[in-house]
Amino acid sequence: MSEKKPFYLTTPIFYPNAKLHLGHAYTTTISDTLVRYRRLMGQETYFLTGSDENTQKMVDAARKVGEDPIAFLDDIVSTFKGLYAELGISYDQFIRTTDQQAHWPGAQLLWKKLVDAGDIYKKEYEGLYCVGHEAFVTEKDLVDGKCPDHATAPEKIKEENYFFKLSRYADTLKEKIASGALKIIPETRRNEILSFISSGLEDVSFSRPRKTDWPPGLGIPVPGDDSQVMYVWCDALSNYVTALGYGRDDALYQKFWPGIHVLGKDILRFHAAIWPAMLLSAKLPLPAMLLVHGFVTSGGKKMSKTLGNVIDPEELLAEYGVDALRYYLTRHINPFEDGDITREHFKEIYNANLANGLGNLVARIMKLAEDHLEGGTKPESADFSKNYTDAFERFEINHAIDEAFRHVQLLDQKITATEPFKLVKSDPEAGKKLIFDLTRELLGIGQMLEPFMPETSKKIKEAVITDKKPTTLFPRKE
């Protein structure tokens, strides 16, 4: 990279109505990696993370329980965190939507900006509302009367409602994103959300009433009209600037914004449309990017308990370890399409690639320089291949991981042809030196997987340099 500037992302912020599945813990992995790999070029990073607290769908599952909302959500946020720091997440700050303090002022600072603009007028409306999506949806979106996503037939409410003239920025939002100056990838979401926008953007809902069940501390108050709650655009989207101190002290926000948001394809509407016009209404700057990842299905389907084929990330953990689910979630899915595991193929591929390929290199390696070498190889600065970089910079770390892979098997066909076993019989000086080279080549790899499986990445490194045979990287999985 030419230029070293602060690099900001950002993953959705999640519903903690339930535990976290498997495509939150894809979403949050690849934003990890993407993260990792800027700190390892030797740029200054900012991750952010959070959840979606003020929601209806939060306190309907509490109430489900016999539960306090408020305790409620603190019990499923502890899991949030506790499944990031398995995962090996490392953000830099995770925030709550119900944080007074952090989130509030910006939100609340960011609708007075609207209403400053002219983009904010009350009027009663009647709608079809979908508790699953935490919004209001039309007929064409049904089908047979029900939200496809969740099965449920819609809430039909009437109510007096704010809104955003979200009709207002359909021509910009177009030119914006055509020329780039708000980047898409890949091409096929950036078309797509062009296509939408030119079939017409109504304005939307941006509060409710305040209903209530709620209790205190739950729903941003609407500046000026504590009646109404915001609802979930100005609240949820908001985050991605209150985060960083806007509407607070803003030091962060102005080092670090714009930045880059990660997200599914199932929520690219929200974050190609709504709020991107927001920002232009308030007159801030855009996001530098969107990246839209595909869904992770099993067997071809998407996951549901009805079909039987869902898969708990915890469960992967458990049984193969942290490094062993990030690579298949790295390596195996592609960033820009829906992207399949089962149970069966992940242990094909990690008894294939990582028991027999990477762990079996590692001990091979590492026990000829423990039995012929003395004082470890010296640190240096990594020298990454130019396709390794370049698949980065185009946020294809699919292709990334399968370079850092493609050095492991021609560091495997070195050894078969070199054959150093027997030469540092016939020939020691030789044989040593031919050791050393592929240690270093070894901390090579070592240092490429950083960003993929940090902690694979470490003990390689960490071998080599103090020539300790490591544990057993991998075990096979019978």
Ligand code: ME8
Given for the second form:
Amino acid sequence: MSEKKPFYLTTPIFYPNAKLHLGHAYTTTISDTLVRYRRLMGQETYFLTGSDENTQKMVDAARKVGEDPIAFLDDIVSTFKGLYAELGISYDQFIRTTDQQAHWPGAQLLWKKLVDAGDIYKKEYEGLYCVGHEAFVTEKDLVDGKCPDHATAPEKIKEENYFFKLSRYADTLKEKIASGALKIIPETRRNEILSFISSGLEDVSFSRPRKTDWPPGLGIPVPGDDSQVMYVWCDALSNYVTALGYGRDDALYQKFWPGIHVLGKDILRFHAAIWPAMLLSAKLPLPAMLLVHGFVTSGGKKMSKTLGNVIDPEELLAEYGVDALRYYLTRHINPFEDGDITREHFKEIYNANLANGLGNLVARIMKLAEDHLEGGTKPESADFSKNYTDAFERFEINHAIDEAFRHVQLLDQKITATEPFKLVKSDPEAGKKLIFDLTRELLGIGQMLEPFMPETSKKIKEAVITDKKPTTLFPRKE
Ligand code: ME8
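Since the structure above is the form predicted on its own, I would like to see how the form predicted in complex with the named molecule looks, so please show that one next.
And the full complex, kicking off with our chain again.
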């Protein structure tokens, strides 16, 4: 991708039936890091996130606490936004699928395009519906008659639905993915989806009869048939283009589409099969890329309330601060595999790499600068090492931050080898020059850290520019 092309990146729109957990915080943080890097490189960016609201799951959650579904949604969405503010997520837009101005016209236009292509038909459907998954499941997905993920028995449903002719697009999709016209990173996920598509694609249910207990603001009416509402695919996946104004004022769409979708491995099939098939049917460009990350686990297990190993991002934010959390998520979890987090490991890493490593280095260099340099503005060092930019080009953000921390280590070694504390006494001129050089190198680290740890980056840059030691960046935790 050329450097100056506008860069559009999306996260999944999360279900607002409960507060976000660390897995969601992971997706959003790595997405934010990728966007911040592009901004740093001078590229024009647009960063979209949002919430997936027209769901039974959400209505049930609201009822459970005796709240009106719409008021419930507003509450949960404000907790999403609160968490994003604390995490420093620099999104440009937060799209809500209940937004009748921003979202519904585009979703309905897309539906009509699929109708025009002859890809929507009506059919009686009988199946087992798991509300937790918001999806139809089959007998073989069940254990003792229950969905193993949600420990609930699915509802038996017989109804008339509109279907989308997904089957028609299997060959084209395979060709687009195999040829790289639709890039899927990493390769293992690309192969996984190619073999899934090779085994054939069935048409998918695209609407549900409107439920009488849903308030009118919920569920996008199917164009020309108010008795039906869109089911997740056209309702939710379409957010990636409606947010850009598709179906209303599409200046942003013209500028930014196609974009990159960041998502977890659990929703790969929807994004690599159903969504591109919809776009093919509507004769719209395919997404540029799907970046598929693994799961964040705790103690080797998927976080779950039953296991009691769920870590609330708010807890880590309160104890360690935003940049420590962003540091852990971007460096210590490989974006393309499952990665683990426990409170114990977090603290160990925090003390070793932030309190001691980076925090200590900044304190040492800036103490020298405060004592021996006169102050004054230093030119920004604009060069980023090739290791760093290459890692970002490959979306290996953990390796890009490794590169910043490799420089922390190099700088530590340089101080040990050159002993500026002594040199500045024996040869003040040479000592000052050395300290100045150290601050310049520290500035380079501060710049490299911007996409990962924006507050720390800012503090380092300010310290270097003013030659003042900042307050302790990462107090040691006992
Ligand atoms: O699937 N580790 O919403 P959702 C890492 N609304 N990421 C995790 C995670 C974990 N343990 N758990 C969740 C939906 N995620 C739909 C999406 S998009 C048009 C519709 C992240 O609230 C990851 O990004 O269940 C995963 O794909 C997403 O949350 C699922 O969020």
